[in-house]
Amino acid sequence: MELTTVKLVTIIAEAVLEERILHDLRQLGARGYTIGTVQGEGTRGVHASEWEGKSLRIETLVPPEVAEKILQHLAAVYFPHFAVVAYVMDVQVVRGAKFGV
């Protein structure tokens, strides 16, 4: 069996956020993703989304210049303004023309 190495791209977001993130990550080059929510504390406290409901954790499998642009991208967009966290991880998949590799 052939494994080929990927990005896990990790996004914990705002609930509010998901259609948003979902139509950059298409754009930026992700092929597919999975999404479920999710709770916990951070740094910050409380965020208005509780109120709203639980955050979203969506991952996503991807080459490594699509890992870059979607951290980029996120740090460029959704940093300054939201409640979001995403990290990154080298994983080992079996199939990897699927995910663009």
The other form holds:
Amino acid sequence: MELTTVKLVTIIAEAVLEERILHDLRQLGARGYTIGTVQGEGTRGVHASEWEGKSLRIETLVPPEVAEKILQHLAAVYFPHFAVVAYVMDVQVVRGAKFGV
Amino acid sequence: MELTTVKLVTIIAEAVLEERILHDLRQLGARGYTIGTVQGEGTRGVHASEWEGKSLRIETLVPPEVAEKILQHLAAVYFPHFAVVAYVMDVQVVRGAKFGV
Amino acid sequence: MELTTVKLVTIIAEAVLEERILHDLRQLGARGYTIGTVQGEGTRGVHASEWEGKSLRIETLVPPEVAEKILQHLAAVYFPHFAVVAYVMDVQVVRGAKFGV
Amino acid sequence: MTILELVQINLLSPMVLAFALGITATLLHSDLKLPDELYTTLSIYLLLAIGLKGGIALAETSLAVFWAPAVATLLLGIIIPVIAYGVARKIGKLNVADAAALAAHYGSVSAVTFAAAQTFLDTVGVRYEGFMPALVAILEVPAIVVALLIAQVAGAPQGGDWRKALRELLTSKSILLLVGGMIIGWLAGPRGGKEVAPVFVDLFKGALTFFLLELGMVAARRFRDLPSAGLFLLGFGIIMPIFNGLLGIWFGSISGLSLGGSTILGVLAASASYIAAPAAVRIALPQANPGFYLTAALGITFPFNLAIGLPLYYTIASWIVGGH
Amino acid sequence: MTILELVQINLLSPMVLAFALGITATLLHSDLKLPDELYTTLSIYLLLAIGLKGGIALAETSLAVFWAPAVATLLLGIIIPVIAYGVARKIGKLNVADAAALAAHYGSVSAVTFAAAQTFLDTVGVRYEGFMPALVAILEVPAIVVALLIAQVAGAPQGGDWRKALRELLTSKSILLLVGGMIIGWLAGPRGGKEVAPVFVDLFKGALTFFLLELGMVAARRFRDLPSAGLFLLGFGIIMPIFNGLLGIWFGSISGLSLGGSTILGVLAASASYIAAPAAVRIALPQANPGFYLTAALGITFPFNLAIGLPLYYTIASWIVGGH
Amino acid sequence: MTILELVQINLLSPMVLAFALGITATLLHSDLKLPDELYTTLSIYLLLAIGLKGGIALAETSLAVFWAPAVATLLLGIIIPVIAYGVARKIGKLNVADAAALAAHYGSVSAVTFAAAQTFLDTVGVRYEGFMPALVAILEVPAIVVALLIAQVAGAPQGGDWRKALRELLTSKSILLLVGGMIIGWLAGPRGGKEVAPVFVDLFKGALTFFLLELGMVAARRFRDLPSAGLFLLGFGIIMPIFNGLLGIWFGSISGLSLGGSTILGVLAASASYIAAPAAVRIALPQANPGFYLTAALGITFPFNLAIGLPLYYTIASWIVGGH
Ligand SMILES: Nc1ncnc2c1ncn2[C@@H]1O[C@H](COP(=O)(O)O)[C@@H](O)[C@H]1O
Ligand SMILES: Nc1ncnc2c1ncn2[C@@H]1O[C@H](COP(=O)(O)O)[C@@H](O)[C@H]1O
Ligand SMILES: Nc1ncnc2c1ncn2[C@@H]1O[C@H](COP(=O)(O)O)[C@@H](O)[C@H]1O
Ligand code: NA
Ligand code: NA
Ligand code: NA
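Mind pulling up the form predicted together with a further copy of the same chain next to the form predicted alone we just looked at?
Complete assembly follows, chain above in first position.
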């Protein structure tokens, strides 16, 4: 079975950003996403999500160039003021074309 | 500390498939799984999970040959009609034998 | 965009261990964590989480030496009696310093 | 009361208004979101409460009174999916799977529409047989089975697992709670029922109001699929329930049901399932497009029945069964 | 009754005691944890119930009685954030964003404090106008808008999206449920309201008790930020509500509200928002420190108002409006 | 009433029938699943409601009446785990950890079994002391401490953290809610209690019914472990509660409790904990097998007590305390 390597970008973000980040992902070329709810703690103090609702864990499978763009965008727009963490890794999928590769 | 490399297969699937996929995983040689609930959007339109219940995010740590079989099986049985996405990656664990490696 | 490689340690643990494991992570040098709730099955039989509450899926982004210490600690303290599974992988992040790298 | 007055009474009930509020919330892109767990809890509660009350009533019903409406209901569950399938194939030009999926949904029944009908009749002051929940249970399953059989016979391309679907259908939560609730009510009787009445009776309408708030949001999300659904589906979603409603009222009246009972059997026939049917169809006919049947059942027929259907079927029943 | 007796009555109410239990649970590091979904459900329920009852009352209120309190409330929503901003900047030496964020929270209103005030007055046996929930709705939004405008004018560093914040504010769940509930109550009237009263009226105080248990835990988690918040915030969180409360009572009395109504308008003015305001501020002024405004609103002002504020404002109102 | 009539009344109560429905759902592999959050919410509600009612009653109880039952209960909490441990070691040949774990569970108490006993006695029309919830609180902790001490002394292999377990036990949610609810009820008194009665009193039996539906599903999942549990556990799970029940009734009668009160103290002694004990044991004795103690407490003893135990203990109490 032939597998294709794509990038999996995972984003942890306060819930208030849900709509905005999903909108950004679509704009930047992601063809899908999966969201779970999580709680967490980091170096920043309290954030809005801490008392109402949880944080989000957003995963999106994308081609490398889209992953790069997503990280750049997050770093520029959200990292300064919001509790957002993101990381990227390589994963193998069956149908690379589905994710734009 | 000696670590062993095993495959982590992650499956995003509509909730209605829970029992069937878990059954398949066991059949194909997985010795355990972890399930979370998620929501998502992809290239397919609405799926049954969209209005009742959420989707599932199933993770299973398996030897490479089992990972390969799982992907093949999912691609053959579920990809055509169901909203199912799967990807695989390498991870390191302490007790490889626990996962069949 | 320059990315740094850090370790992502994922721990699946029964809910009763939440406070203890988070405390341990902080002690061992992790600067943050993200928790989701999951359910699962493994080789061990029933565990306390099975009937009340779910299990936890804890993720922490840490430098390699911290990842190693975490795995060692989990293996020594929790693996014998508790339903705990852990795995580690490489991921890329934008701000390595945030995670102690 | 004229039909306009009835429609007005219905539209101004807290339940229908809550449904409208749910629609509004979605159309305004509000951040209002009811927890999934609340939705699940309310649906379990409503099914159990409906069953419970039905069971208590059933204990006081003689078989002589019950058998004819029961048989009429069973017949509806066989006839309606056949007709619906024919309409979807011939007029709608749908493929076998999509047509059978629609047939399953429209042949089966929506417990919430039933609950709304009860509440509507209570408000208007019309009596109905206490055993109606038993008819809900009778109508829920057969139509789905018939529709899946049709798909099988008509040679829908394989891919589903209809044996599994049937097994899961019979043990699905809506059947289990409805039938289980009825057995509990039947065994516990009025005395036992009174103990739990503060939860299962007094809170019913309020819980229904909450549930309809959520369903309004769900229905409105389906609205965005309406353009792509096409004219046929829009027509089907309104004319099919009216036709089925007529059939139900007629079957009710000849099987001896009261005006209220016939109205409710009409509502049952007119309603489209959105709990049991989607789950069974997804497994047995995965190639059928959920965007299609969910949009029809939830986006068109449910709002239509709730807003216009209830007073309409009651008016029609008044003509057929005779004034009250 | 003396103020001490009033404080005692208030502190020994199940609601306030549940709040104290929540605080205790957190301070003892208990594993007690209310599901998030329960919290969300209760907040939806409370807002809808408040709106519903207000709408029913509003239907029976003449505009002649209502307009003056409505205008007074609107004025409060404009004046308070301006004063609060000035205080935070001049005395607290806060930066523009933090000061504007505080202004938004203290100008807006806490629906739960309102509910607690109603319950307190019910217990003490003091009447108030039925249309008070409409004033909650009127007071909720303007102050937030004013505060964001101030930040804009005062040149808070960019980064937020305040147009988006405004749009989301107007469709936010608290506004939607409050106003939506009022419209439902207004349209359905007393008859429709009676149908859902077992849920939306009878369960109100019990639900509030549960909610306050959770809020106690939330407030106590904010306590640990108190040391770093500094003396100014502590003073602000207690003196600002007293000042605002006085203003509200005074505005209430000159706009013709009864003793009970003036007390409640005082409570509204004194209360700090912790649902609508934090969400709007987080989007429009992300550089403002949530540890600051959440700690003030939830960790200081809410407990103060709940425990001491309610009897205090009532006593003050008795002096201003005259005994009952 | 004969014991058979009592068993029948008990088995046909909505609560026990709901438990049976839950078992059925699991055995049929139904997709019925109550949200975890509902389970958590109901357990919080039940504990708080039990405490609240107990606290109100306690406020009206003189120490002269209360001290003897309190001491008797405390003694039960020390004696039962010692006996249970001995039985498990000597007859069951269990290892130290498993035996101590069982002792902790059977010495402690199940609040839901207590609630079911109250409801059963209400239905049969037997009065009992209002302060019984205080005895639940007294019985909950000591047995767990005693059992953990035994394990410590008997030299269970290390691995757990029993200091931590003890600390968490005393602040665990079941203790906190029970004791906290009692204090609230005691302080708020009958007047405050009346305000929240629609939630904490009227809904109690319905909520219990819902909870037992869920517990039925949980218990049935434990059934599959029964074969591997072995004959000893089956016997232990039925004979131990009967023995403990006798002890409790006897202690109750000599400490001056009424027939109803003695029955309830018997039920408390007979019941096995499944909230506080499992959490504490998991931390202090991680090497004990949860499949063992959970199966015994939830899969055997709880259903036995609920279905047969309640009427049985009442009948025995009638003999010992004298007819009513
Ligand atoms: N080292 C880390 N590992 C895993 N998740 C983290 C880490 N640091 C932060 N997070 C997540 O990102 C959120 C925001 O972090 P921060 O901006 O550092 O407060 C936290 O609530 C966590 O969910
Ligand atoms: N590119 C993607 N990245 C992450 N998750 C995806 C992606 N595409 C699809 N998914 C997930 O898979 C589910 C089904 O996708 P689809 O079959 O494309 O509709 C979606 O609901 C998402 O949860
Ligand atoms: N092979 C596996 N893949 C993924 N998760 C696993 C695996 N084995 C165990 N787990 C998770 O770890 C928990 C404890 O496993 P165990 O200790 O094997 O009973 C399970 O409940 C699962 O959530
Ligand atoms: Na139908
Ligand atoms: Na205010
Ligand atoms: Na016991």
